[in-house]
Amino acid sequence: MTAESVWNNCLNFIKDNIQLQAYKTWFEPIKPVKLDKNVLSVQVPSKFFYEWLEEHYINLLKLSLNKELGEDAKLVYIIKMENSFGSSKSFTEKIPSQYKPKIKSQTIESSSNFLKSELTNPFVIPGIKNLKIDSQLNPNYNFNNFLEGDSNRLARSAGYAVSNRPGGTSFNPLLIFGGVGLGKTHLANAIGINIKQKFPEKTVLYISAEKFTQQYIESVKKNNRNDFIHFYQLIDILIIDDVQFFSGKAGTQDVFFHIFNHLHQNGKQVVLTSDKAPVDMQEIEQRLLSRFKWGLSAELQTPDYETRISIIKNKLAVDGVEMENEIIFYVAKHIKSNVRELEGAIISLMAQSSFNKKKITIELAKVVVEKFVKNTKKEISIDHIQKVVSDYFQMDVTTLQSKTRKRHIVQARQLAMFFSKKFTKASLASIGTKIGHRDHATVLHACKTVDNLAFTDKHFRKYVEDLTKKFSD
């Protein structure tokens, strides 16, 4: 007898015995290291690993050894972990199984000083050891205050797809970005609080990327990657929110992609929200931006004004409160940045008129709108730069949209396109939609030109400098 003979042994005995998925999980990533006498060594990916066997199929595998290796049959798992103090070399811990009383002592083979903690888990986040986990989402961002609407349509039908048939959709990951307070918060905790409701018996869980990253810094501290690592590959649906976070920061980045990958290959969900599309991530590798461009990237733009005025009615009729039309339709036309921004303004009013004891009159909105809108901060739309580069350039918008080669037209197009990277949050695909419908390499190529030639040609250097104080007055 071998090992692997023995081992397969056990895990067709134990395959019959338990779920498939259970199977998948907790047995095939199990090698069989080495068979001495009665006494079989196994390896485990981690300490959390050896924990859940022990405490779940302690009973299963004693059965299954017994019945290859007889009543006195012993158990050893090799843990295989990763030395995070500087040397190259890994370390194992080996822990007989609890199931033999009689065998109490351990040993640690470690090729540096390591201080060996006590086998529990690091992690926070409650109620681990059953995997019934607080998903941390916000009861309060669900579909049916998810208003839809032109700017959100692709967005909202993909999530509301992925939350029927969470990773049986080809927009797996389902990556949702955007600019600040266009709903992608929100967005991704529908997601994840529909799929909940409709498969209670799922793992969801939603975390920022800010919080994701701290705890792998903290795993590495107290040599526990192994565990984080598991821990999130035991997730059915993981979200992370603000992505971007992961830019410049390498090991995090490693760690996610081992992470990603396991989820995606047993079809686990994958949610991803971000400021801006993969294409136009800085620091992030290219082997994970490759990874959110296997799913669906779907853009939350600006809002349009009927949707405006319907996000409006329907905070009014969550608060209970009624305003007259002419006042939302102001509202509605001089709120246009974002939903956060524009429910900002709501509430403002409302409580204005609650604690001034004041009717909400169109007198007392144009006095809260105006104080609002001159204490945020404005953003420059892709539109308004198209009319001031056009006016500069004595041109109608029409022709600096078209598909002329003209040498003038053509530098005033990719003017545009710069301005409209640097001045606003939209992703270059949208810039290249909006200005005649060109490409997003289209517009990295303008971006490339404009840089080359301010540096290099001083005339065309004087139209970036003048269109500057344009768009800073």
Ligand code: ADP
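Numbering follows the first chain given and starts at 1. Take the two forms, superpose them, and find the largest set of C-alpha atoms that agree within 1.5 Å; that set is the rigid core. Keep in mind that what you see is a predicted model, and the values were worked out from it rather than measured. What changes on going to the form predicted in complex with the ligand:
The two forms, fitted on the rigid core, differ between the two forms by less than 2 Å at the CA of Leu205.
With the core superposed, Thr398 shows a C-alpha displacement of at least 2 Å between the two forms. Core-superposed comparison between the two forms: the C-alpha position of Leu316 differs by less than 2 Å.
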Second form
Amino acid sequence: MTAESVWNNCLNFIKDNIQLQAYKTWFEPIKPVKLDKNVLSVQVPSKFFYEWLEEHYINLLKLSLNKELGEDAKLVYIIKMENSFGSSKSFTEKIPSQYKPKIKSQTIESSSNFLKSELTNPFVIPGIKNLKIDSQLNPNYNFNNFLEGDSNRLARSAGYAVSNRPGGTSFNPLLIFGGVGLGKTHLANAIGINIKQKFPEKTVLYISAEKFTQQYIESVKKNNRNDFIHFYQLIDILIIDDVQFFSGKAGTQDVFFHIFNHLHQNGKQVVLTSDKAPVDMQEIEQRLLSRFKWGLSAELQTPDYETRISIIKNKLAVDGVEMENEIIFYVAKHIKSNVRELEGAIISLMAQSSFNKKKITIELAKVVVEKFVKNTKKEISIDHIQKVVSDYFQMDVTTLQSKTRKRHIVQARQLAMFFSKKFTKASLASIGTKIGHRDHATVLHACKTVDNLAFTDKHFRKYVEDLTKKFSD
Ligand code: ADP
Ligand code: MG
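Moving from the form predicted alone, what structure would you give for the form predicted in complex with the ligand?
Let us now look at the entire complex, which starts with that chain.
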């Protein structure tokens, strides 16, 4: 009996009892090192690995070892220490807590503080704990219900190609970008779901950039950054949603850079989404940006009228609701900003009709759509206000902001301040700063002046009315 032969028998047993993917992830990397009577020593890649095995597979390990080495079997883990990732420097022996009572004294040394540490997944990925590696994919987001249109054709077909040959196309990374509610999360999940169906043995992980960042910070706190890196390096298809979240976070960018390089070099697929094109990303390190551009950046645009109609029809079909074409066309015509709002309008329409037991009529649609469009109206920016006011008085924004005391320019400036106060949440001070570096008292004075003049001066009232209309279009 050798360490290899014992371990191989254990592996055969284990393999029959867990999913292939879990087996590959957690057992293939283990190396049998030595056998000393009934004590088998195996080498695991990291402390995290050890903790994971202890938490999830301890019974299985025990069973298999008992079969091979009898009731007194013991398992000793040897953890490959990764002082800097990728290179193994020293080795420490660790013993699983469950075997503690049986441990021989000499094997405990250097492991005392280790045994105290909890045996939990340091990255606290909800869902991952119970399943082997839960991909965290949303099964409701698949290719079948991701409707194709001109606005998404490139991104959709690139995503499809990637899911047929993950890591095997030149779309690596595949970066999907576009504004809110245009389907980035949906498409990213669809890619993952499709890969899982076609290649069940591959490890797919979907994670938001925000959660990734939190895990990273945790790992630094707990002093297991290397385990964090190691964990991510095990993934075959890594999908990170909303990478713009990495902006300004140098540590996370650095760690992601290393993970990315490792995965890319090993032919693993990386899929990223972002609300901006790489050229427009701010505070992302150059070396990372250049990686983003290695593969394909595909944009999701706002869906055209036809696509909006098919999205609505699909949603209705799925929910088994009937709606007259006239109403569908009406909604598709008026809600154009993004798919999420489109769906929101349809959902509230269905809800209204079922709660009030009313038929879905065009009148009801009008009411719902109106509320929807109003509620979701974007906040107007101070820049936009300055532009509209300057255009109205046929002057440049720089003139409007200048120090001049000319009456009509002063009035334009005061109107810009007044509308900024009215339509934005900005403070008086920040309005002042933006409109020609004035202080908050000036802005307050401007607002009062406009109120007064609108009351006393007919011409001036007309300005206020005209401009108000322009802002509410
Ligand atoms: P993003 O991540 O870009 O903000 P999401 O992926 O969350 O957007 O999409 C918002 C909603 O719109 C989701 O419910 C999604 O299913 C739906 N959606 C987006 N694009 C499509 C599409 N092409 N076909 C069907 N549904 C879509
Ligand atoms: Mg999203």
